[in-house]
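The chain below stands alone, shown as structure tokens; this is the form predicted alone.
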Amino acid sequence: MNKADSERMAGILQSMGYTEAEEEIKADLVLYNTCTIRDNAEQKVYSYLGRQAKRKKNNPHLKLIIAGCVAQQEGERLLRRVPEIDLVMGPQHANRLETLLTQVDNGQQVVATEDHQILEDLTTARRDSKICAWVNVIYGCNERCTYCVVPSVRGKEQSRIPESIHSEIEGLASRGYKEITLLGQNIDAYGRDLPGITKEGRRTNTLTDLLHYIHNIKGVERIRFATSHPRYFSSRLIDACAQLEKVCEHFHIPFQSGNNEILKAMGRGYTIEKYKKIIARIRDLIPNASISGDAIVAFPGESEAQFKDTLKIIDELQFDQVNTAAYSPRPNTPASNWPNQLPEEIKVKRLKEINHLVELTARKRNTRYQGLIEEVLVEGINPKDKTQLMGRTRGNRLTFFPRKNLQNGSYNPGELIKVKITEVRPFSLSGITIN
């Protein structure tokens, strides 16, 4: 989500005549797009700010901007802590960057953190890739997970209208983009704030309906979506993913814990049994699907046995990948005030243990690719080995392969090619191209 916001803000700056500086330390304008989901990410911001504040004392014309979730969370407190900042702007104001910078140019120190109706994406993002594009379909989150700061910094859910999303994707396809990833903090909630009900009482503006609506856009070869919430992940959505050829066989569905008591304390709104049924249905209809998830260890009050339940789920369900984190207390969240916080040494121990299991599981899961021929979308040159290209399988596995083929010459970004997998690692693959 932050990546997509950064690309849009970079596009606005580019349209205003800014060009990218060779080094951050030489820039006339520095914008930090921040994350506050973990404390260590937030602390990095202050380290960077200190460096730029020193620069500004010698260069008063330097414009210093803090955007994103730390900006929304801290607001005016940032100005008191670092008075050299020119603009503090929350995620809902990303599309207003040019207007806010005009106020800065007029001598104002600006804080834009009030609730704001997000307008349709009228800006042209400066995208890092020419092949794969992010497309926001819903902003904000209405969930109230007890550990999560996102609803308070990204605001309430706001769905974009389907026609606008369709138009944006058509524009991307016309410029050669082959893969589209639909983005939402809670993407399965897409459309529940939009009008449209069938006579049977079913909503018509759902993620499932959106996938059907955009599926036939010419030029787009692959469609992905993230991030899902088990509470809203429906059988109808799974059926659509199985039926729609362009929708990739990759599902990112956070589970957070393998223990129902912890899930209840987290306010997640589902049981681990329901989560397992979702995975079982996906694998029944799409046997080769790649499934990834998120897990939090050392949540307040988590016992050793409850932690072991999370390990059991990873071992049982055999995820392709799991993003892991030790619980980090965040401002304005209920769990941060609970008295049963776990000590740092337990957090470190459990995180190390779960990461070890995740790597073992990923390595084991990847062995199924050995010798298979996979469709890979060429994305570009491997920065660590210029003789190789890299791309991703439909299951989202990063894959490396020779840059040149004796018969066909060099492959080009955007091509869909066949690669026979010859080497598997926990989180990537290597192979040779097949004519």
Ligand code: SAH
Contents of the next structure:
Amino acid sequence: MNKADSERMAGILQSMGYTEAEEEIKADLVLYNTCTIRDNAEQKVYSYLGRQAKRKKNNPHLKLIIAGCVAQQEGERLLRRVPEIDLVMGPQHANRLETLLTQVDNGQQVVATEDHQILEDLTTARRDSKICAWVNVIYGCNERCTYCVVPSVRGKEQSRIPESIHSEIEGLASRGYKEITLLGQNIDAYGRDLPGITKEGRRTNTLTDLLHYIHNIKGVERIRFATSHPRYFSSRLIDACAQLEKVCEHFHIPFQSGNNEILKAMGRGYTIEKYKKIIARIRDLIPNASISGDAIVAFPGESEAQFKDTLKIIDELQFDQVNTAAYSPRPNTPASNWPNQLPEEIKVKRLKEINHLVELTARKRNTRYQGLIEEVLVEGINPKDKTQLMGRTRGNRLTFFPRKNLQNGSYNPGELIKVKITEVRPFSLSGITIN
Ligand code: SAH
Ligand code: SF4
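Same protein, the form predicted in complex with S-adenosyl-L-homocysteine (SAH) this time rather than the form predicted alone?
What follows is the whole complex; the chain from before opens it.
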């Protein structure tokens, strides 16, 4: 989500005539797009900022901008802490960068953190990839997971209307983009705030409807979406994924914990049994689906046995990948005030243990690809080995393969090719091309 915001802000700067500096320490304008999901992400901001603030003494024209979730969370406090900052802007204001910079040019120190109706961005994002693009479909989050800072920094859910999404994707397709990832913090909530209901009382602006609506856009070969919430993940959505050819067989559905009491304390709104049912239905309809999730260890009050339930679920469901984190208390979240916080040693120990299991499971899961022929979308050269190209399978596995094809030509980014998998590692594959 932050990467997508960064690309949009970079696009705005580009449209204003800014070009990329060789090094951040030489730039005339520095914008940090920040993350506050965990404390270590937040702390990074302060160390970067310190270096830039010093530079301002000799270079008074330097513009220093803090965007994103730390900006939203800290607001004016940031100005008190680092008075050299020119602009503090929350994520809802990303599309207003040009207007806000005009105020800075007029000599103001600006804080833009008030709730804001997110505007359609008419400039073109400066995307890092020419093949794969992120497309926001819903901003914000209305859930209240007790550990999570997102709702307080990204605000209320705001869905973009289907027509805007459709035309953005058409534009991307016409510029050669092949893969689209629809983005939302809780993407299953897409459309809840939009009008549209059938005679039978069913909403017509759901994620499922959106997938059907954008599916036939010419030029787009692959569609992905993230992040799914088990509370709202519907069977209708699974059916659509099975039916719609371009929708890739990869599901990212965070489970957070394998224990029902912890899930309840987290305010997640589902049980682990419900989660297992979702996975079973996916595997029933789409047997080769790859499934990933997120998990938090050492949540306040988590006992050793409750932690073991999380390990058990990873082993039982055989995830392809799990993003793990030790619980980090966040400002203005209920769980951060609870007295039953766990000590650092337990966090470190549990994180190490879960990561070990995740790696073992991923390695085991990846062996199913050995010898298979997979469709890979060529993204570019492997930066670590220039004789190789890299791309992803439909299941989102990073895959490396030789640059040349049999006729001694070279593959181009954006091509869909067939790769026979000859080597599997926990989080990537290698193979030889066969077409
Ligand atoms: N909207 C998504 C994910 C949001 S944040 C969802 O509901 O799943 C991405 C991940 O960061 C979360 O899935 C969670 O595993 C992790 N996370 C969020 N807050 C955290 C905290 N306070 N401590 C540790 N991990 C956290
Ligand atoms: Fe945070 Fe929960 Fe919203 Fe995800 S669903 S962003 S974890 S509050």
